[in-house]
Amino acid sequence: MKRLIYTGLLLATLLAALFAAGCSDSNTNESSTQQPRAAEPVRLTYANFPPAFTVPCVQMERWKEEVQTRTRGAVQVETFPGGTLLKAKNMLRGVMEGQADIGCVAMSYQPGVFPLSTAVEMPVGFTSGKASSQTLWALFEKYRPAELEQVKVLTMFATPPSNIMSRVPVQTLEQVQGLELRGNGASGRFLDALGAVTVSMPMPEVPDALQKNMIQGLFTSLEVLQDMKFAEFCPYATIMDGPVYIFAVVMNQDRWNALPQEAKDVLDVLAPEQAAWTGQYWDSHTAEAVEWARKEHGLQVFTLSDQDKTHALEQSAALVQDWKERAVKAGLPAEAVLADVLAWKQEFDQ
């Protein structure tokens, strides 16, 4: 009897050891098949000022689109067009201040801020967005100027040149003196130089000064007679190569300095590109715009003459000599800065 209990207890402490034995394989089995869990995306807010439907949030959509692809989804990006998450007034202080981690910086909006990117704006007369987005990026390379070093710069861009659009033909340069046009920044100093009676609004309120004859027309890219309508209430545009407009984006610092190595990379390489590509679909987005309004509108094109021009650059060289007096009071080499602007102007309007 005692032989048989004993072996009763013998197999029974046999079998509770294959037991154990077998679950541990089976937690070993299970844990060695399980991946290790994939690392969390970094998300990004990025905030712009005009509608979605315009230039610059439809590069802000391609711009995200071309992060999450190279980064392979390690970063997303949500954006806010239309001032859903900050004003273009405080656009700049409102990524500073970590209100957004990225946004598109108007600079043409906030005179004195930007002494050295300013220089882009002069009437040097360029004619392509590309040709002024590229120099705008290649100035900001060579100097980095002090203006933008408390945030991260993720690319830069400028509109194309600043046109007349109006309710009455314009077809030479004494026809714009006197004449109420809506216009801001260089452009509507450069107006102001012509002798025309420059009105600053916002554009908004445009379609509404224009049925009530409170101005004539408007300055600036020509992109506007479709994405604004403006073409339903001026039936002329005038060819004067104008000033253009300066955007920067850029990335609160702390953020940035957050981000992976590999995404840093990224969105280096990404940064002159970006430059490129916006300039380049403007340009072909304006001219899709003015042919749109000839169709749609009877719109008629008149482009000053050579002589013309060369008077308006003369007649406005105040507005480059004002800016250098600035520059140098913010101690950059100004002639050295102009030169270069002049020199890439011809560069990239090729």
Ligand code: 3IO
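What we label the rigid core is the largest C-alpha set whose atoms superpose within 1.5 Å from one form to the other. Everything quoted here is computed from the prediction, not taken from an experiment. Positions refer to the first chain, counted from 1. First, how it differs from the form predicted together with the ligand.
When the rigid core is held fixed, the Cα atom of Q216 travels 2 angstroms or more between the two forms.
Swap state to the form predicted together with the ligand from the form predicted alone:
The next block holds one chain only.
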């Protein structure tokens, strides 16, 4: 018995010494003016569905670095790109059930679930991810919708406008007729309205569908020409400033509640900054990716005529009508929400 106690004491002393060494080690780089922090950092898991080198995952790594720096290590984030922890379709549920602490939700993949946020998906002619992302965040802040009240929203962002990437040249609306194109959410319904044969699937399934010739192209922001290597299959792009795709980064509510107040403050300050950063990054990276695809794969870029663009908007009017009906059913002031979206689009596009 005595020996057991001695061994126990010895182990405890050893562990304490090791722990102290570890702490002083990690503290050597910090300035003496900083507050002492809790010895044990909070560790959070963050699930994401597309491959690591795509924009949703690049923004995840940037958020992680900002959080770790701004909390001086008190919050540590472990990221899981590529659907290794949760996939697109079970992201929201997985976070609510605690399989991951944080998850990146592609709201555009779940029609009907987000009646407020999807206002930003309406074909109002966003020309940048900067404006679409900041509009999405402003909308969330103003309305604090029921659709997201079971989780803590850490940030939101949206793509630059959807454009066509295709195996065949598409220079007019006429050429969209009957073409099998992949698009989800409002982008999918927009394609339907133009007479395309729309196929919906999450981004990670698109490479296989292109490879197997199941689709003739896709309709989303153009940086995937490079990041998902779609330029290998799609030598043509058609600029038409279609709808955007929308995302929310959400955290398990209980895990959020358990965070120290200082950490909560850091994350809340970061939220709108991250939305703006991601939108801007998406814009500049998309421009680079198109240039890359021109040089490396001879990508040809067409722009739809103004007449065809107007025509496309007219054809997709029913989409806006459907959204309004859904919004009203959800108890939202649909007209006021759309007016807000248009005003913010102006403001943030400056």
